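There is one chain below, alone, in structure tokens, taken in the form predicted on its own.
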Amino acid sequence: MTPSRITVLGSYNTDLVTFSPRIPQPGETILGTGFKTGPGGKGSNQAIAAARLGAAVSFIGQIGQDMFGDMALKAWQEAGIDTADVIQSAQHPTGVASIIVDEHGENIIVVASGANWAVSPADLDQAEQVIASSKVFLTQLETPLESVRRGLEIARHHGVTTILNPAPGQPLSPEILALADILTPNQTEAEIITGITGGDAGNACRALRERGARTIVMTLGSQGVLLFDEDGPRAFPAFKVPQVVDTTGAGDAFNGGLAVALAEGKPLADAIRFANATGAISVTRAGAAESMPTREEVLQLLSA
């Protein structure tokens, strides 16, 4: 069977990861327990997740002409991702993310976007043919919002299913929200979009629907996922794992898995379960892109 095509517009950042007993307080210096570098960025992570799950993946983005950009190209080549629409910029450095991971697997992240912020609407126009040939168009918010919007518009024009992962969280207009067939925030991101804080997940989803979102698939970490559409809320429990090692990239694994399942024509409820399993496996390993599971691993967890 020919793999379903997914196009991902998004970021690449080289992850600079320090492991630490705990997250330091402002002004505090503590000794870490390890350090590693690896490929990251929400868009790249989601593209690699989808490719490892068996999809044909095209990536749209920008990187620099530097050693971190070379790392990106190597990671995408190894994953089998089509990079014909990746621009290697001479004016901007490759993005980097400084990450601290504590002994419980929780993390804090600071991103320097670099070339990611040079992605323009014209880049999306140039990639219209590959977007039009896709089953699913997946994007996030680590590239300029006008470029995200243009990508969603092109996909919508060609009848391609659109997924918007609104991360990192920022206010979004009703027009942007309406371009996404599926919105995949966590609860914090939903609160940032709506400006409503302190409520429960259901209230946040209702507010998103009122602002133009169609179908919300809200990730809630260890509490699973809340689907909210015209039929109201439905909860999907998380898969239990023996140990959480690192939550970096878990949301990206989920989004990659969701895109793959929908591209293959699975009903949304089944796609969420597939995505839940993908995210669950990723937190049992250190790192972002390198933690993304294979299709065989996901199917094994689903059957168990």
Ligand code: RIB
Contents of the next structure:
Amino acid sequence: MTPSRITVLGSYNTDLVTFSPRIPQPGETILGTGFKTGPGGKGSNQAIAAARLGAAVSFIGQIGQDMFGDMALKAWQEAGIDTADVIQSAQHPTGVASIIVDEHGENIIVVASGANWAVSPADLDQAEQVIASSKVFLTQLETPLESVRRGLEIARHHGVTTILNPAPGQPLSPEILALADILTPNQTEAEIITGITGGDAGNACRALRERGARTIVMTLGSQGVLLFDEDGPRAFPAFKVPQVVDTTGAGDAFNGGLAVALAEGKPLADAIRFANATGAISVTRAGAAESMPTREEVLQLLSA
Ligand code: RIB
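Now show me the form predicted in complex with the named molecule; what you just gave was the form predicted on its own.
After this comes the whole thing, all chains and molecules, with the earlier chain placed first.
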């Protein structure tokens, strides 16, 4: 059977990760316990997650003509991702993310966007054919909003299911929210989008729906997932894992898993369980793209 195509518009960053007993205070220097570099970027992580789960994946984005850009191309080649719509910019360096991961697996991240911020609506127009031939179009907010909007518009025009993972959070207009069939924020991102803070997850979802979002799949870390659509809220528990090593990329694993399951025609509830299992396995390993599980691993967890 030919796998269904998923097109991901998004970022690539090379992740520079320092492992540390804790996150330092402003102005403080502490000694870490280790360091590693690896492929990251929310868009690329989601694309690699989907490819490892067996989907045919096309990636739309920009990287630089440098060592980190070569790292991106190698990671995509190993994952079998179609990079015909990736531009290697001569003007901008490849994106970089400085990450600190503490001993509980929690992280802080600062991204220097570089070439990711050069992605333009024209890049999306160029990729119209591949978007139109996809079952799912998946994107995030690490490329300029006008390119995200254009990608969502093209996908919806061709009847392709759209997933917007609104990360990192930023205020979004009702027009953008309405272009996403499924919105996958965490609670903080939902609050940034609407500007309404202080309530519970249900209130945050209600506020998003009042602003034009249709189906919200809110990720709540160890609390699982809240689905909120026209039928109201529905909770999905998280899978228990033996040890949380690194939560970097857990949301990306979830989004990649969700896209794959929906592209295969699974009902949304089943797709959320599949995505939850994908995210759960990813936190048991260090790294972002490197922590994405195979399909066999996800199926094993689902049947355990
Ligand atoms: O979601 C995790 C990702 O956020 C990291 O890989 C980092 O590159 C940033 O984009």
